[in-house]
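Given next, in structure tokens, is a single chain: the form predicted alone.
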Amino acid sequence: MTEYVSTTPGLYPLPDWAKDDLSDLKGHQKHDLISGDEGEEITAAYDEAREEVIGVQEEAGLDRIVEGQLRWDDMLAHPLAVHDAVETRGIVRYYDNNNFYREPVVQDDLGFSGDVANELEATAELTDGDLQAVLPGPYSLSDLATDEYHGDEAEFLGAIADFLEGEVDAFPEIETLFLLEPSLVESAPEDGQDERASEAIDQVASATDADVVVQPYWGALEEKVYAHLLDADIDAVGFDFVANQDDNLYNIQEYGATDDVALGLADGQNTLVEDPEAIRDRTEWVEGQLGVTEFETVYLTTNTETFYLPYSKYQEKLAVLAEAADLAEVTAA
């Protein structure tokens, strides 16, 4: 019988009090963004905010607990933006929306950092729930960055995969790893690149015994990209059914799917809060469209990160996902 798991791709909005406090502590300029060497007061504010968002997830009843990635001022580029081998330069647009990040320019070997592992260690001390790690996928991270060291696109992607593999290897015990890959949709790899992107994802996934979910979003994958992604040794592919229902269904019907699947059914960028029964109904509808296919695990999630939302709406969305997963379990029983 299918297990329904409520979760999110992380990257939460800051609590309102933390936004105000950190604005005063950090300042408002580009050089005031997180660099990995923040002082005690800033660290303490983020620690308190982390504890709060963990409590929000537990209170909502989510099946997977994420750290929240509240320090990730540069969104998915964060792991590079705080790395010693990387120089951050001008502000660039974060995909097709009104958020911006510092351009990370790789200038040396990407050795081990441990920044994300440290966040997860701190999270593990605050919850007894099942822990989920969140990372940018290797293709998206390479797409967001600039290379001034390797000089070859394939070599650079390989270096990013090596770096992420090392970071995952240092993680504490986790139940699930979400690799976020919006660039697979927004900047789809060309012939040859698609196969290398799949191999890079496979390499990062191999560093953990946890279930690995690859979550593209803001649309559907091109057919060939999807077919190559299925070659990677991963447990689940995520589908953004908010942005593109038809093409995602087509991919599953035409090429099949992994044994587990992540369904992005709640809008991570829209303040309209979905109804839990509606999420449950859409889950059943998707499963019904696939005929005989029965997944072992279905992750119910927002389609994107939730930092776009007001804090109160983010809290409501988490509660909706948890209730929807409970409803789906009851319906399936």
Given for the second form:
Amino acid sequence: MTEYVSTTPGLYPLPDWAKDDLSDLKGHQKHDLISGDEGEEITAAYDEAREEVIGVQEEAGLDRIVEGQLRWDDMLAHPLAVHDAVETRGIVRYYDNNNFYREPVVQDDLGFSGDVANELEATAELTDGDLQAVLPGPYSLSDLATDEYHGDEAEFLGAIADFLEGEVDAFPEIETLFLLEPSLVESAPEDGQDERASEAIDQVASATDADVVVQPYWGALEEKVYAHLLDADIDAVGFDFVANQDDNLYNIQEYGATDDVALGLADGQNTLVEDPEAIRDRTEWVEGQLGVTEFETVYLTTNTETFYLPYSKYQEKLAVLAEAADLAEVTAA
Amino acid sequence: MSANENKDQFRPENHANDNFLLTTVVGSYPKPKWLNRAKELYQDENHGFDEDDYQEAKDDAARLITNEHERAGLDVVVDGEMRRNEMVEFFAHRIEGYEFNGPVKVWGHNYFDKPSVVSEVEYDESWLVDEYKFTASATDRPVKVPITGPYTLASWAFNEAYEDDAELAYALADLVNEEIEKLVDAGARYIQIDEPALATTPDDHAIVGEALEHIVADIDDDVRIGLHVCYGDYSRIYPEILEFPVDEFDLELANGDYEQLDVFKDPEFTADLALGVTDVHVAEVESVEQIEENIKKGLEVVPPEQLVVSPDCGVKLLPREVAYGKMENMVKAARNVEADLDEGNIDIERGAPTPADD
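Could you present the same protein in the form predicted in complex with its partner chain, rather than the form predicted alone shown above?
Now the full complex is given, and it begins with the chain already shown.
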């Protein structure tokens, strides 16, 4: 019988009080963004905000608890932006959004950082719920960065995979790992690159015993990219059914799927709050389209990160996901 | 020298030169510190500073900045958008159908109150007629009215109510059209549509063009309509934008050191060009000589009668004295270039890009 798990891809909006407090503490300019060695006051503000978003998830009744990635000023580029071997330069556009991050330029060996592991440790202390780690997938992280050290695109991707593998290795016990891979859609890998992207994902996934979900978004993967991704030893692929229904369905019908699946059915970038029943219905509809296939686990999630939303709407979206998963369980039983 | 009636209606009676390079600004200007303080007092529930007080403060600021523009010598002035907070928020508060749910991130700790369109957008009370009437009464010079364009009003909001952003943009364009009719009735002759969102999604230029058709419907041809676009890859919207029903394109080009200038040389630029000649991201006042050189860049694209001189974008983030200095030098430079043109001292080849620009 299918298990329905409500979760999110993390990267939450800061609570409004934290937006104010941290603006005052850090400032508004490029050089004011997170450094990885922030002082006591800033750390305290983030600690409090982290506790709050963990509370929001618990109250909503989500089946997985994420740290919230509130410190990730540079969004998915964060793990590199705070790395010692990386120089951050100008502000660049974050995919096709009205959002910007510092261009991380890799200038040396990407040794162990532990930044994300520390966040997870802090989270584990605050909740008894099932913990979910969130990381940029290796392909997206390499796509968001500039390399001035390795000199070769394949070698750079390999170095990013090595780096992420080391970070995952240091994680506390987690139930699930979400690897976010929007670049697999937004700047789709070419021939050869697609296979290497899959191998890099496989390498990072192999560093943990937790279930690994790879979530591309802002559309559907090209067929070949999807086919290669299925070669990686991962538990679930995520599908952005908000941005593109037909091509995602086509991919699953044509190439099959992993035993588990993540369905991005709530829009992480629009304030229109979905009905839990509607999400449950769409979940059933997707399952119905696939005929015989029954997934072991279906993750119900927003299609994208939720930092695009006002805080109140983000909270509502989480509650809807939790309720939709409960409804799906009941219907299935 | 051939005439350009639409532009020449703003030519001052006592203009000293035969040539006329209209000088103006994009719109926003740094707010006096006391106006921000007045806003804080107004928002402080424990303070007696009430709505009337705040209104008076905004009136004073609008009068002050309009006069500051006059003093700098601008041919067409604006009130510096003293009554407006943010270019989407201000209008969204005045249009039925929008609601606010809190700030969202742009980058780092920079946020804006991105509104949601939750029902059909409707015209309620006028947005800018009072602002225009006040500014027009505060000066003898022509006043330009900047309005955030429908594409930007649609793109920089959450769309909960319309099929897609294009449908929302067209609905908003009808409201902008209604507002412009009211402004024209009130005496406005120069309207500027601001569409910065076009730069981030240049492939949508057809939507902006269609929205502009809605905007200008039944508006008298004599009314000057400008379109301001900034910080984008212009090669992706040119020459398509020449089809837009506007008299003038106001473009940021100084910031990129005119690297994109050649884009506009071929095919021929058939509209008026409001050229950005001072960089609003550099907190230093360019010299008159430097700005003269920048103005001459515009003459590589259009003849003098089609050229308007303006900063790259709104100057609101600059220190006020720097903003003023840029206006003042810009006007001096324009007058110098006009005089040089009159005397036949300027020989610039216009049209197709030259291979080397040195």
